[in-house]
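The chain that follows stands alone, in the form predicted on its own, written as structure tokens.
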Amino acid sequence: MDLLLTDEQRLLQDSVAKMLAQAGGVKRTRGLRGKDGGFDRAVHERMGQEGWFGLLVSPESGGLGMGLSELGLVLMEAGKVLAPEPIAAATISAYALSHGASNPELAQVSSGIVEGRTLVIPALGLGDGSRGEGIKASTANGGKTRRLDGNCDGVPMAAYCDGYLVAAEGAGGAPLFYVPKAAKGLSIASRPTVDGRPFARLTFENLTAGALVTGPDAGIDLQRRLRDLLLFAQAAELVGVMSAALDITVEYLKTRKQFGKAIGSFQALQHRAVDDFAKIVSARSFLFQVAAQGIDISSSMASALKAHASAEALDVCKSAIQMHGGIGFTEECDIGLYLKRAMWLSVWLGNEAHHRARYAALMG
């Protein structure tokens, strides 16, 4: 089932695929792996030339104005080749950094992401309240300084970009800061994730706050909108991996022989090629369902999105395992990159149960 693009998301589509293909697909990200962070600055810079972390940011703001839909078609293609660069995490940062673009500062490094100078990552917890977990904002001096302590777990490229988007509890709300990486106070422990890419923990030790993005009353919702968005930017990033995944042990079966003839022929495996494609339009049907809500959509949809995506993916790379047999298993199988990227951003901000829990829980 093909979807209903508009000449402008083909063309932006096509584009994406183009530059990404140029850059080295997955053999380039099989190269990155345990290096400066496991992502190309010089091709993370290309792309902001490109404006795809401005998609979500109005041309006022110096962004393209579009929306769920165009970053979904983005991270579906960046998916494909299991591109390393934080695209998603950009984009959404600038997005909510466009939200302070009253303030000089905010601005500035707004500008710089969508431009690919800067890399802006949020730190927003592993939890899934609409509340900051695990950082305190506290004041000083009367009111005059703004203190941040505690630990945030599960910031991605935390040691290699040049800072963050800090959801904070305290002062009545849930207040937004932008932190600079070498803010004074704030140290980064740096661990790789299943699929060799890092992630850390940050840990705040009364540390001056930095520039404040939204208040605590603002910055509940916004904090939930940002955690809902990287919710569908996961699935969005799972419907690209599974459908490249496929796509792959599809031209395997084509080209390995058993018995004197190609393992495609035979109708175990093409049914179950069948439904593991069949999984895969689901997913995608779903995501582009959610993106029609516009920027805002609802943490129950974003929850039994990411819950569905996670599931589907999962099955259909450990279907495209199976089905490459005992090769599939070896370094050398670029299938078996496809099965730990499933692998952790179907965990990453809560896996299929955590968030089949929340889905029901909004819903009651």
Contents of the next structure:
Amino acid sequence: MDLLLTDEQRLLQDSVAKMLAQAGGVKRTRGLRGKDGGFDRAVHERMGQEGWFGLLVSPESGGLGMGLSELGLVLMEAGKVLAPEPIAAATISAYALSHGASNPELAQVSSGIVEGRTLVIPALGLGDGSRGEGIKASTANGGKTRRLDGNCDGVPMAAYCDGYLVAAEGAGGAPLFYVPKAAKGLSIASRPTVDGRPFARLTFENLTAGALVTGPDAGIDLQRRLRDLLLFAQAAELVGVMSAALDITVEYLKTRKQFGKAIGSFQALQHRAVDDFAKIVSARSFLFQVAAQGIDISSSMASALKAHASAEALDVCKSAIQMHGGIGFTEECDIGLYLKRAMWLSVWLGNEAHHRARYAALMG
Amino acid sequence: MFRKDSPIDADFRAEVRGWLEANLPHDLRGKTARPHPPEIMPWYKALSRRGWIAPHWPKEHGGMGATLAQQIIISEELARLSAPHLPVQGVNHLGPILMKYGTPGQKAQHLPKIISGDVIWAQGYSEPGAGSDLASLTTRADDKGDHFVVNGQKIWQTWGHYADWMFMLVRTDAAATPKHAGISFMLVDLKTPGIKARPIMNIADDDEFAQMFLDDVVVPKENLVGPLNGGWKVANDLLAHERLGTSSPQHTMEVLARIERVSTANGKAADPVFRDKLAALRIKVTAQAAMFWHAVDIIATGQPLGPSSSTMKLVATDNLQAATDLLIEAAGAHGADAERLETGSEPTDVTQIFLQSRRATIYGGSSEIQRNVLAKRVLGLPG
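Can you switch from the form predicted on its own and show the form predicted in complex with its partner chain instead?
All chains and molecules follow, beginning with the one already shown.
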């Protein structure tokens, strides 16, 4: 049940794995935890130079013009070694901004993201109005300026980037704004996470909005597309996280000896490992069958995929700790980092229960 | 769920749908258990005359030579009308084996009658003492020059008491190590003297299985398929492709349709807790469908599915049983009724399908055996 990859895709996958290994793998991630956003801007820029952030951007706009299968492969590899850089955020922000590229300011931001110099994080919230969340767009000055008011929670690495793509609610639509971090009227309340990469709550008070990426009348609902692509991206990272967690565990089961033999010879552990393997095969098939549908991803499918990948990845990572025994419970054992990353990815933009409910609502 | 038909396939689907709607008898629709031969064989023969009984067989053997997409369309359209399960041991199991390993004489004698439905086949693999440990089977075939003499017992033959012929695994070398190196694959006419069939009633009160007793049964040498003592490979060679059938999400989707009918009729569908459980199940079935289409993609490129594909059976059977659990929950106080529930335009059985689904994790290699095999062959775990 291996993936069916073209030579080009295989080459891309290998080059991503190689670059991440050279950068320092999981050991590098461990060292960055809790410091300056938990990731490395220099490595992020190198990823841009490799072309990763332009994957979904058309060649005319300076990108590679690839699709979701390629994005899935890159993020799966990133998940395997817990790369902390916001690859999904960069790639998908660049895609969204390339739709507003007729605006010279946005075109500059977009090319900055693709090259890895500029870091833009989508600030979408949960989009379901929970905890009084939501950003209202209104017009002032006789319609000359737009103002943003409200708040948005769960924005990753918010204090360590250059700007945001903000999903607002406007008169009769769902506009998407670019807001630089330095904008007046913006406050950032960061909080640490178990993954070592902070989430923040952004508050907008009488903020003069920057460029409108897309208004309510745009051909596609870019807010929704942005959210659904990010859900796909998280699922891809989750698949990488859980497959590496199982690989590490299987290796441990082959080497750790008790009662005079490798613990991997015990049926209770074998069956647990196989059940985890089945979860990975199913989530990976799900990911790439969704990818094959093209970039015009349906919201119900995106939510189903995110819900499924979150549930399975958390299960596999918890099981991996159990199979490691006592050592799996220690801070120094890497397997715990996999569980923490799965927790972080599951939470961003809505956990399993949130997306199960969104899926159910969309399916009617 | 993940595929749109090409224009040619869409035409084909419309043709199949129209024909089935016009020709599938209403009293055969929506049955949980497989109807008995007098009820179902006329339908088998009607499908055969239409050319759709063996879509996956090549044309030279009387099949349709259908593309994978067309095969799936036929089975989807059959499931859409809740068509009954057919006796498929001949079409799905023996046919492909004979095409690969049979002599010209065996092919000429048996393949046309599988297609026409004139001969019903039973599969004789399991024995009372050889279930999960199939290679330890002890039914003996002694070489008597121009024929074998077979003695032993077989069990779990689907429709063994209605079948005309049986293909079976028998021991032809008692001393062989490993044990599966002494097993041969042969065909036996069930009218041969010395054969008795005893029907077995299953947990859902359906007499679908039989136990077969073979006493000094004479089997001509020309009924050996493949090499002497080479039967293990003959029987196992085509298993990977059969997994595609067992992993199809259709069985579970049929149960989901029943859940819809029952929960709409009794109002349970409006309960948010129930809706949440149903959404969780639907998501799992969507992931299963993705595995299925992934496997279809692999087969379409001509590559082997490989041993990891048996994860599909684990996932598919878990989902099927989770769905029948939810069906019983949806039925509430009627979750133990022996008779079908009144659910709008057509009645819905809930308990028979729940009981029938127990088998899914047992037959064709129990889930525990699948896990043993996957642990060693795919994960490379020791022991």
